[in-house]
Amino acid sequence: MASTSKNSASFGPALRLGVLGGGQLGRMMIQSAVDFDARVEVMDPSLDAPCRYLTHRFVHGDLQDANAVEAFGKGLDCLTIEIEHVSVEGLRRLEKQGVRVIPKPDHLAIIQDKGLQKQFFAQHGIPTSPFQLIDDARQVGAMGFPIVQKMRKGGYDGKGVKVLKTADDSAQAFEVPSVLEEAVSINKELSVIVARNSAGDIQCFPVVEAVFDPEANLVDYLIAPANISLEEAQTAERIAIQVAECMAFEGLLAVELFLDNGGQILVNEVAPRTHNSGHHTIEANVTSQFEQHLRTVLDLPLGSTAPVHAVGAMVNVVGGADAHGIPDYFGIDVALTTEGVHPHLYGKSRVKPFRKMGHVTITGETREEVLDRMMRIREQLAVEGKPAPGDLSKAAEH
């Protein structure tokens, strides 16, 4: 296969393609990477994480470090991100000595902070709802109430983020830089995923309507297509591909959007990488979102975003509320003797309250089938904590 680019990379087992990051998109990038025959080497900071056993290189080291970023990337033929935390500095020096950096650092820098990303679609066009930004707690009735904060830099998976529905809540602000966005009232919540190559061609995987645990504030279950009409789902793709191209952005762009209940569709945020609302592609659609990805890093053509079962959903398997120590999993083997349904396992050494251990994805020919399965393998699903062998034995002494 040869890519339609000039700056094509040469892929097979010569190819080293470095990943920062090493959590569950990693372990899920890998599993494509083997389908390219590339050699996939990680760095995370965490000593067990997900990765660290299915590659063929694992450095333990700081993202958030240039220096280790630089010593970690050097001689790779390609560097990517499962995370946008890590340091744009040292992809900018490995840029520099000529490795391939996607997505590229300069996207990084304006998409790591949240209030560059809005300044970025309001100088575009893009909508997106009224905001200010902040240097600290003693401004966040600047706009009146109810608003969101968002911390302008270091949320993920709804850390980070506030909703401050009247003064009284002010107490409960982040001290720290922060943008306030105006409370939307919002239909639904959507997400389109967008890949865009070097030679600027695109591709979008189908609207994708996600449903939030209110208590975890993650994902709890998503579907696609979403339930919108025809003109609300090219309007959400429109969108999507006017922020991939405004920004002149190479690589794979999740775009989370809000529906409002006056049928206005604006943008929530983005991140530039694979995401919690395309897990279902691994099942659903020609291409999965991690083999697009891959197909963006090493620069070769797009693929096929083709659904290949007309409905495909996702349940996120979250640990407990009060869930610490070996995960202790239930309702795998449900998910495992239902039809059109297959686990992810995240291989997660340890489960937290809330953490994300692993999801499900649910195939079907309508959207009756698929959310009568989803809703029942859900009701199921759990992952709570049991004591490691060593935790038993220091019990017993107490």
The other form holds:
Amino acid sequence: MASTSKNSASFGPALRLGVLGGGQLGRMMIQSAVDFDARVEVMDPSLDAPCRYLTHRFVHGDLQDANAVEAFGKGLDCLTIEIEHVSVEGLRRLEKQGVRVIPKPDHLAIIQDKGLQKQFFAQHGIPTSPFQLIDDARQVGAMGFPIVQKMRKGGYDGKGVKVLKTADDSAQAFEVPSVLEEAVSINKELSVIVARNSAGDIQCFPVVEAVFDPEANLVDYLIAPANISLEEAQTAERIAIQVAECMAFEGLLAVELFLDNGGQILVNEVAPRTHNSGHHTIEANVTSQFEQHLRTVLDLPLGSTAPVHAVGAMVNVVGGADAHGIPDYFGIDVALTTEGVHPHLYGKSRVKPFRKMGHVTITGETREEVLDRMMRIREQLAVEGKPAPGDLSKAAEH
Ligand code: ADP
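Moving from the form predicted on its own, what structure would you give for the form predicted in complex with adenosine-5'-diphosphate?
Expanding to the full complex; the earlier chain stays at the top.
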């Protein structure tokens, strides 16, 4: 038998890895985990979660319940998240019992609260828009108008964010403890996904640009590298690294940024997990964001983030405005026959209006080539709903 090299660290097989949340991010993490012989176990509040049938153990449970999180995580080698709204108390207990928890509960506690996040940025000299914290809607005029009001806790995908243009909009303000932010005059929305491991090594993925559909005011597509100057890209990466280093963060951190119309780059917020703006890395980079995340969780060396294709883009495949029932996908055949295009379906059993059902990655060697391919397939992509047999019989009863 060949002798073991003294320079190589041992790597035990079949590590038990827990994931809180069993949605599409967990599902893509499982694909990478197989290569590292990490056995993924998942907890999710939905019996119908996209990870349900792809795990070694599926636990149906409330992610915000400390006892449920503790019971799920007991005896695991390591535990991570695919959604940040989980019980920090449960994670703290598991960490004390020797489970390796990434991201660290203390970091999660800051990130779960948009108010603490903003204070953290301000305390560490990280550029961010001016802000004020308020306890209830009566204080909503404290900074004047226009402002952006954000619920401190529980918001996601823009729910929990309100733009209040004038004092007349105050009646629509959230009642809960919130952050008021100066409204940034946004030129571009950018994101940098950065990984930092226990040794303090850091790797950034190239800067991603979110291109908005001005009519729908929804993200239309994401593309990397962002169409910004080299200097702006370097600043965005430097700021993302600064956030990870100031926190002594361990894991994968998605740093959402604004490039404003004055040329300034500001941090909007961070997410301590894999992110919608990193899906293209599966096909477009040497190491995907999912593999990179796992490497930090399993405490392995970080992978190269170098592009394998000069340009990578991603379009979400979402439910139609009236789509209900069993998903019926359109345009996948066109995606499958267009060069450099790769569909990813999330395995959701029901479609709902605007629900994220999958995404399509487009890679190529120039921005023009990628955008041209995207335009060709984007119009074809749609998800409509078909009635499920059970739904039909229920409809007949009424
Ligand atoms: P969520 O965490 O729910 O995605 P975000 O904080 O990312 O919420 O805000 C959602 C969107 O609102 C951003 O993508 C951006 O378009 C807009 N937005 C957020 N903060 C500001 C701000 N200070 N000024 C202008 N627009 C903002």
